[in-house]
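Listed next as structure tokens is one chain, alone, in the form predicted on its own.
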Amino acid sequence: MKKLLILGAGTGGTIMANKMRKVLERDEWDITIVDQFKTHYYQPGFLFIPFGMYKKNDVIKPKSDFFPVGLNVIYSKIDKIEPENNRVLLEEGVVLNYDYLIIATGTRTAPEETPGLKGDLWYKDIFDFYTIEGALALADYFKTWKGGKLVVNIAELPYKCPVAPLEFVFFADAFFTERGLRDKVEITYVTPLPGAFTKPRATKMLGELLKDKNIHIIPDFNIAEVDNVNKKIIDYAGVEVPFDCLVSVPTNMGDPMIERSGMGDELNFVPTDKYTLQSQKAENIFVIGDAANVPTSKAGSVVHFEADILQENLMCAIEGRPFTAKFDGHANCYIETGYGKGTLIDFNYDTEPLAGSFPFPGIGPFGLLKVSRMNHYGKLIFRWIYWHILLKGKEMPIDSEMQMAGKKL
């Protein structure tokens, strides 16, 4: 019996378990997935929690709800991978051998990487919203907060869902306006990027939205420390930004076991061929989602598009054929802009976000680089799609390769 081993039962690992169980014969292939946690989080929903739009139960389900029949499931911490021996060691001393390995261990927030971030004010006046604990703590804080300097800071690149901090400040603008507090809340967006986003057209549009909503932006800010006593963040150039409430997007890092395995870069992300999704460490190891160091967004849409490529290329490897699929870095993101509206971007390695219609040329129903109520509905509908279609590896009417049809050059 040949063995396919999947490390991580988040979005990428669960999708691949479903896809590969459909195409690999059960009497020939044993498929095992390993994860230390039994709860699956709909992470895009964390953004909605601080503003009272979602509750905890809206973003959690048992991981077992999404596993296919015929999948071996092991709940355990992973010690390390031994690629030279084609095996994985679990913390309990269990050894798992494999013929092919998929690494889908994602990324985690590491606030301890920034001096002072997890100081005396952590979860008192300093929060994150990239964890369920942080989002819930911030929701409680905002219930009674009377205003002041609200600072949203991105500590370091890369990080999960690059548009989420922008969505947060847009939501904050609407949230405090609706509560009659907007004139008492000064919102500042502090980023290491030179502008609101990484792509010129999107940066221009999103930057104009920030200006229209009276949200200040401080670009090129590389945080060095958080001063808990004087309530300010300081960058390496000595620039200081005072806060009353700091919402941080902490440094993101790969799983610590990647470092123990000697397979990661300086942030524990796995060096991966950005087109084939094959590990640069071993030919029988593939990487999907946030665990990889490929130069595209760490987001659920990317995992979905990668999964089609990975399934095809993994079958090529198993059957001894040259790779026939190529990942183009496709990503698309619904961006909440507040007041029941949103925008949408669609891009890849080589093409920046362009205006147009999506997913159907001339029909939409969603508008690219356009603020509309329909795009907001697209974001809300995605939660249902995530639970019922995407995680189960079902087909969706969106090509994994980015399409130019419907886009305006």
The other form holds:
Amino acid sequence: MKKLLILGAGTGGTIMANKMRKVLERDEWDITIVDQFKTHYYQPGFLFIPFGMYKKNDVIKPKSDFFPVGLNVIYSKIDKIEPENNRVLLEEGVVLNYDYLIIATGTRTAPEETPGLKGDLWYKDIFDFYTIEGALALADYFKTWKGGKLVVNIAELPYKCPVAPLEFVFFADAFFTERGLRDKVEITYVTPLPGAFTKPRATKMLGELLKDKNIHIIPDFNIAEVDNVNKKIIDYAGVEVPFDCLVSVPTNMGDPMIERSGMGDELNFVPTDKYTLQSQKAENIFVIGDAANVPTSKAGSVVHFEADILQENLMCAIEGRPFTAKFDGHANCYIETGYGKGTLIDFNYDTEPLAGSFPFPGIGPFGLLKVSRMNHYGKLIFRWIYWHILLKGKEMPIDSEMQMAGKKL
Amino acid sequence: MATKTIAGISVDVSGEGYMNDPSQWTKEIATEIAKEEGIDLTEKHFELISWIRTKVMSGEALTIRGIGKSGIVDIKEFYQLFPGAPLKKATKISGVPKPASCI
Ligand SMILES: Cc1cc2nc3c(=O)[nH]c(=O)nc-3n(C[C@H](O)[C@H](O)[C@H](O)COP(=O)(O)OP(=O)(O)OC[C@H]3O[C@@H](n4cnc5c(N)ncnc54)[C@H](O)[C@@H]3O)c2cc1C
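Return the form predicted together with its partner chain of this protein as a structure block, the form predicted on its own having already been given.
Full assembly next; the chain just shown is listed first.
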């Protein structure tokens, strides 16, 4: 029997398990997936929790609900990969050999990377919403918060779902307005980027939205430390921003297992060919999702588009053919802007987010770089699609490759 | 693509004044661009510039974290050498393209 091993049963690992089980013969191929947790978290839902829009139960399901028949599942912590021996060691000393390996271990938040962030005020006046624990703690805090300086800070690039902290401040604006507290809450968005986003047109559009909603932005801010005593964040240039409540997107890093395996860059992301998704370390190792260092957004939509490419290229490798699929960096993100509305961006390695309609040119129903009620429904529907279609690796009416039709230059 | 004469040499630059072709760079060019940015280059600057050029020309991405781990400066010192927007200024003076921030 030949062996395909998948590390991580989050978005990418689960999709690949479903796709590969369909195309690899059961009597020739063993497929095994390993994850440390039995619960699958719908991470995009974390954003809604602090504002009481989702509860814990809305974002969790057993991972086993999404696995295909004929998949070996192991719940264990992965200790390390030994690429030269084609094997993986698990924590309890279990050894798994493989012919092909897919790394899908994602990214995690590393608040310990910023001095003072995980200090005395952690989960008292300082929170994150990228973990279920942080999102729930913040929901409790907001229930009784009387207002003050709300500072949202991104520690470092890259971080997953680059629009999530923007959505957070848009939601906060609406949430405190609805509670009649908005005049007591000063919202400041503090980012290492030179503006609201990276690319010119999206930055302009989102920057104007911030302004309309009276949310201050402090760009080019690289956080050096958090002063817990005087309640302020300080950057390397000495700029200080005081807060009453700090919501942080801590440094995002790949799992320490990647570092132990000697397979990561300075943030433990795995050097990966951005077109083929093959690891740069070994020909029989492929990488999908947030774990890879490819220069596009770390987002569920990207994972979904990558999965089509990875399936094709993995079959090429297995059958000894040259790679035929090429990933273009396609990302597609719904952005909540508050008050039941949203916007949408669609882009890839070479094309910045442009205005237009999606997915059907001229028809939509979604509007690119426009604020509309429909785009908000798109985001809500995404949760249903995620659980019922995406994780199971089923077909969606959206091309993996970004389309120019429907976009305005 | 625009050209600009810096320190007597004609080089290709982007709209924002970053050099497009790192091989056209000389120490004199660096000194001249640094002056426009209000920086007097020291030995330490040149040591870091050379590290940056090697890194970029071998196709690796440049980050503030990476520079902090270069063994030449820590991040605080990097800010002191190139005050304000260190990564932008340092790359401009090093004659390499503006670093793309992908998120
Ligand atoms: C607040 C928030 C909002 C978001 N919003 C959106 C959105 O609107 N749209 C969108 O497209 N994306 C969004 N995302 C991003 C999206 O959730 C991720 O990009 C996606 O889930 C990444 O999938 P992945 O398979 O790479 O990693 P993950 O789904 O994170 O899976 C990684 C898995 O690996 C396991 N693992 C890691 N290390 C080990 C180890 N050593 N041993 C055992 N198991 C291990 C983990 O337990 C985990 O199950 C959001 C994320 C957050 C946090």
